[in-house]
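Okay, so here's just one chain, in structure tokens, the form predicted alone.
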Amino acid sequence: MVEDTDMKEHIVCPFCGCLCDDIIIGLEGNQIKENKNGCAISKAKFLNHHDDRLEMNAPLDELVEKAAKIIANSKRLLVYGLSSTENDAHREAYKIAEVAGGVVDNTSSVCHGPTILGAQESGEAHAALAETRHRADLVIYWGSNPQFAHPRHLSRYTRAPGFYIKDGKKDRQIWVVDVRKTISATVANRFVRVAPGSDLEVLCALRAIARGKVLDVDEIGGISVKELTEIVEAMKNAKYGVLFFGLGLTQSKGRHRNIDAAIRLIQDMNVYTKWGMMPMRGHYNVAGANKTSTWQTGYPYAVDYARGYPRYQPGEYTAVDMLVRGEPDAVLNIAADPAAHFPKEAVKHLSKIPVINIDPKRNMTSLLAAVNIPTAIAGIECDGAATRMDGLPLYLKKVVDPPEGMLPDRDVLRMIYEEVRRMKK
């Protein structure tokens, strides 16, 4: 137990790809009183972390019987979620996948999946948050709304003042670009209007007149060819740029050849001076599922076992392309809430078959799951680490502790793990 007055700093904030490392926590005893630095989101994970969490309706060991009975008795299980919880718990979910000759997937497949597929074409021209800060010029967010996803990475990346950067407002300018005027767009430097759907067309284009060729049109996805020659310009002229990119890139048309478009043009732009690229990351720790899966299975999600080794293929073993499918016969789902969040179709089916719902708060995946095993909040009743958007390990201290009998993640994956293999043999 904590003592009775306590204010533990430097506790990194396990809600958004930025893992905020400068959070002060203020407690009473076991209890969350204050949280400095935290943004508004920051501080209602902290203070009401207690809220809305899943009831143990049975004995630890008998939900895990009846989890592993599931599994085990399982011919094709989907283990999906990991992006809000931290990697010991990644290994332990790979594990049960493996045993299982199931599949793994990661809740990237529906955010950043395109990311991956645009570097494994073209390769990573990667930046760091860091360097962000104290490097950069030219910052421009294209298709993301950090303002509101990401509440703090203004100020503390792009408007913050840096080693070479004196003024965070003065020195550096940003850019938003985007197919409506967002809230981080009205405290830009300069918002972009591109046509929704034409990203890729105006990538194309910026790096056809970045290597000189003349066009002989008067606008490209609603942006004047002019205009686009400015933002060419400006590239070329900044001392360090980079380009941070959300879902507006990589869900819309084009996806994964947006991605392939926009790091080719920040390759481009390297002949010239010095840029990186960034995905804004969404889930705390989504870049670490990725990582972990592909430390353990040589590939960063969409990972198939069915014939006892680990195959690879985006669309066929993708959570959303499965259950549209009909395939999984049972659901392991993991830190995540894929039947308020996946298309109709898709819980139809998940609504149909058995669904295990690890989790410390209730949610929409709850209410349709045949097994609910609550657990501890890890970053905040219990430690692990995580990996930021930039890919910086950062590791998640315990704070308070977790209410009586929750055990993490990783040591309920680890049980069921052990139980399914006992099942097995």
Given for the second form:
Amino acid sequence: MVEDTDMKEHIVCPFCGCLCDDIIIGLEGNQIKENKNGCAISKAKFLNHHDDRLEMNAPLDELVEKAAKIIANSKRLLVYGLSSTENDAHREAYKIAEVAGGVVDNTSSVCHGPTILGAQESGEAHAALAETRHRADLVIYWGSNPQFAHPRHLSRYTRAPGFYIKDGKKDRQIWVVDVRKTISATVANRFVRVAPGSDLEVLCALRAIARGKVLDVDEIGGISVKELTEIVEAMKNAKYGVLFFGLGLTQSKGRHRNIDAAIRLIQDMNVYTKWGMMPMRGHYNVAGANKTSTWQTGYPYAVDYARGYPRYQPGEYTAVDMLVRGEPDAVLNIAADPAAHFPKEAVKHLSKIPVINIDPKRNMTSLLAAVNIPTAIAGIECDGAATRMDGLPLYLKKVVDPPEGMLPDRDVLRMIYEEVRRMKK
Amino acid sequence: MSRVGVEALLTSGRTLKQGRAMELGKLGPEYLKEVAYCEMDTVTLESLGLEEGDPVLVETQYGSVIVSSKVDRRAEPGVVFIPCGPYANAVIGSETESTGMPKFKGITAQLFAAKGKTVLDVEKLLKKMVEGA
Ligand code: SF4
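Would you mind generating the form predicted together with its partner chain now that we have the form predicted alone?
In what comes next, the whole complex appears, and the chain from above leads the way.
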């Protein structure tokens, strides 16, 4: 007998910062058989959720005790990750950092950390995705390749028809500014190639032109002044513009200064018309990690509890800097893979100290870890809350049961916290 | 290995297949295929005397790594790309200029033909990275 497929609707995809909430999952018993509406990455995430899992190589209690011992004995604990798990797990992680007098940082320090620094300098000219879809007649992606990193961003928000924008293709212009002609550039209405490392100059030139300054050169950052002037005019004449920016701005020369300049450009544009901007957040809940960290510690990332109260200092308490200085004597890594995403020097130190790795799947960090604790996948095997790139919180649903004995991250972290507290008494 | 190289700016970033492969398993062959390559324009590939798929050595002041070569028909000479992941990270610096953010994009690199050399798998690369060889 063929089992009936049970369709679950309005499932939120826990992969990228788009947090698409229109996924339909087809289930046969406890098996995911189908993912409708999801992009290729979403399909891979849901349909292969039980592949390549981290194994529980000892009873959970033992693993928790081992982890707690490492934490309780550490002098300089680094708690890191958090962007690919849900908000309740974050809370427990901050509690562990506090009780151990350690540092807690999330993956935004290597993605949109500079965005936060830029906003702390210049404010936040935020937009929302629904607003973009309904109102924006000019959308710019700067240093971002949504077709690859956020595959449904265009089809759901910027090419989709909205309330005022009846035809997402005809009534809206999409531009891509990048150092490479990316796949997204090929589907855009206009591609502007900027010379690598010159985003800051280009942004400042745009601001100068907008203010009526005459530039004494022919080109800036590989773009002719004539083209820059055209860009400014089009931006001024848009009814509603949105600038989406990616790691092309935050990870290249200038880092937070690029963001600072971009924010000021958008502020300048609001003298003439309406403009907003938004970082293209990568991990599905990295925006949430910044929020929960701010709620609980007062700061969005790079928080040190060594003195018993939280202090904030990017460059000091950010994970890469700490590891390169050889400072942490233990790392608690949750839902991230620093061994795959940090520069070599940082990974080297990671290999010398005990790492407690909490993740549903095997990854490069799990190869280095002293203790690996497998958990349930948030948004597929357990519920939770996450924050979309525009700041909208969404509820992640449980679709199937986790593999036997696997608990959500929040439960494992709570157990570790209780155990550390007991040991520290 | 040829010591006549081509200089370019190395940048890294996400790709759709890299995202998909992460979900299929980071230690599996799919992930290796999707992160262990360097994308370049045809002129750069030809100047190196390579055919698409041949191994290429990417060297920066921070280290070197062997990956396979790939053509990006839209690319122009001067900028090459490795998907974000351990292979790109093997050649980027860790200096963050007090921001927390290493420079993942826009590093000066030299490319050399590396015919006959093999691309290490993820586990071997990690071993090499931590042992500092
Ligand atoms: S665009 Fe992002 S959130 Fe939406 S389905 Fe694809 S991976 Fe999931």
